[in-house]
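Shown next as structure tokens: one chain only, the form predicted on its own.
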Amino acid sequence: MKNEYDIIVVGAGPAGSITAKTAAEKGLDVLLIEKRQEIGDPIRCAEGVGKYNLQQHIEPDPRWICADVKGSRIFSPDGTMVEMAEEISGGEVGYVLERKIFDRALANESALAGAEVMVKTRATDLIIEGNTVCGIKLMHMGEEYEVRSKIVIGADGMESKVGRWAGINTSVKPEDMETCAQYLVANANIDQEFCYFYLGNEVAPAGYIWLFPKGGNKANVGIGILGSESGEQRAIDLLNDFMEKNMPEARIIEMVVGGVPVSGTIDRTIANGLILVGDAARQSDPITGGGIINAMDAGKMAGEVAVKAIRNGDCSEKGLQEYEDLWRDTIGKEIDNSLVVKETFVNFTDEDLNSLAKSLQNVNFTSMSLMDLLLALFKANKKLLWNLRGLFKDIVKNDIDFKYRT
């Protein structure tokens, strides 16, 4: 380790590595620091992901690629199943990925293409001067040291430090996360080319329960809601519920527990030396929680823009400006409208979920695109998607450009 580099990557998830492999391969001087010993581990989510956006980043590799999946399945509270293909069932249906390797994987392009890679490294403040961040201060094998850079990316994951260290407000309230649990199980007895979701307020009120195969006849089996609806009633109680009823045979060999912000996007993501991606920047789905893409899509757009600054030799908050602007006008689109959809979802009654299923169990969804599915969804349920009007007018216009399109 050096006393000073062009850039330091706090979080070697899937967002620190692009932003890391990104600037290293335009040749900056770059340092990943992760707080774990094995990057990667344990594992933060259900592990699904669109497969054209991955490929956008990453050649498939069949080491860390657990299922490759036809598609949805998604099952109303009255248990009326509606079946989608893999193109139009969202950007968390396609691979589901193995990521104790995958991350190790993004990690080890980002050491291949000139970055420093330092494990069990936990930054422990930032060094600011003045109004600038100029560095952080770190921990490694009981030792501290204070590393210098020019650029400062934190991505070190939901109400990131470094990003509250640099007078960012990032802390989530509990109306505002999605409480979540998850058991890989063994002997899961399902179609292990399809992911399962189940909604309905009894199984996981706000939220929902989802199977993801992962091969060998294992699955992820998790729950989230949101946190507000968590008190009496705890996700892995409801969760535990569904195994005993649904899943008797299933047996436990792994178990993870955690929150994904829901919330929409933050105000400012960059301050002057500082760089915010991924679940630090708040940049997960709110209606899925899903975050792998996104966090992948932003850290290629903050290495590209922390390079550029580099060279025009300003790293303030104006110098990063673009980023800010280049994940808003994209990924922050798409975000705010599925924070509209997740707000008219969550007050569904049972009654209403059961209707918008009924109303496409006669939909030839092998020949239909998203925009056709919408519509269709839309046209049977005017009363009771109203408030999303202004939403399916603007996919008719082409004005959104969902990840899933291809």
The other form holds:
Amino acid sequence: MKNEYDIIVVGAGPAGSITAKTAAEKGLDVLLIEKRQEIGDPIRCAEGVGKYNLQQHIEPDPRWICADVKGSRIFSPDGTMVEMAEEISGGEVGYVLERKIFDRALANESALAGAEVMVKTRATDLIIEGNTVCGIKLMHMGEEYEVRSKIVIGADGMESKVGRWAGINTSVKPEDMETCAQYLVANANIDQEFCYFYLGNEVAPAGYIWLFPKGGNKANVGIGILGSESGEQRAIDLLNDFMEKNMPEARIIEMVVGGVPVSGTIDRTIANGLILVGDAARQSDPITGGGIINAMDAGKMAGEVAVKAIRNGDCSEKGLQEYEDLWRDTIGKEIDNSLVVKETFVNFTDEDLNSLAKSLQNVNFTSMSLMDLLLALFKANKKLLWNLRGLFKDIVKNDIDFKYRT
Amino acid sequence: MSIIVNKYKCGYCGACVGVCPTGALELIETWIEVDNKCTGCGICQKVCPLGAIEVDR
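Show the same protein again, this time as the form predicted in complex with the partner chain rather than the form predicted on its own.
In what comes next, the whole complex appears, and the chain from above leads the way.
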């Protein structure tokens, strides 16, 4: 560890590792720190990801792919099933990852690109001079250090502190967070080519239960409920109920918990000498809870803008504005749209959900696009989904592109 | 007022840290640290997926 770097990236998840890799590839002096002693572990994720979007960042590797997914089966509270499968080009559209290996592979790529990586190294505060972030205070193996940099990247996830230290309020309200629990189970006995989703205010109030195939008859069985719905019945209790009723033969081999921000975009993700990326910037999708691809996309943008800003000698908020503009114009638009969908769906009764599912029974879906699903729902239930009409106006203009993301 | 985290129950996921309005919590390795900014508001207790937090009143 040196006393000074061009950029310091706090957090070695997908957002941080891609930022570090992008910047290091362009010749910047990069320090990537991870507070845990093991990158990628414990996971806090359902591990589903769209194939196309992932390939924009890394070549798929069987070492971190557990299952190829070609479709989704969505169940309404009364058991009505809507199936969506990709038939175009005969292919699987998504992967279920092994995040422990995937995250490590991404960190490895940043190291290969020249970034210095340190584990068991926790940011404890920012160094702020005037109103500019000039580095971080960190703790490694019980010793405290100060390390300076031109830009600090906060990729410190759901529990991000970096933004708060710079005066950006990233605290999430209970009604803006999905509180989640998941088991990796053996004896899952599901079709390993499909992801399963169960909706309903009994099974998962203002959220859903998911089953994602993990290969070898295993699956991630998880639940996310809105934090404001948590209390007497918690995520873990509802998950246990579901398992008992629906998967009595399944055997739990791992437990996973976590919170997913579903607040929609926050006001600001940059400051003088600072950029926030991924969950730290609350860039996860409010309807699916998916965050991996958005984190990687944002990481790439952050890395590229950091390179430019340092070359131009302007790492002020103004010099970093391009990052803010870039992500809001892409990821941000999708998040805004998803937020409208989320706010509509969390208010639905079980009867509403059943009637929506029934209205789709004769629709033949050949794509996994969430937007296609919503469009079909809207066509059949204009009154119920009137709030969403704005989304489809944009579709016509090809303004937005809802991708398959989990 | 502060909170009590049952470290035997905690899944060290950091959901509580993300919702804390005062930034009083920190996830370090496998435990949650609480500092004196904690007001005992109970938001963390509400959202904990495992029910590992209690407000100490």
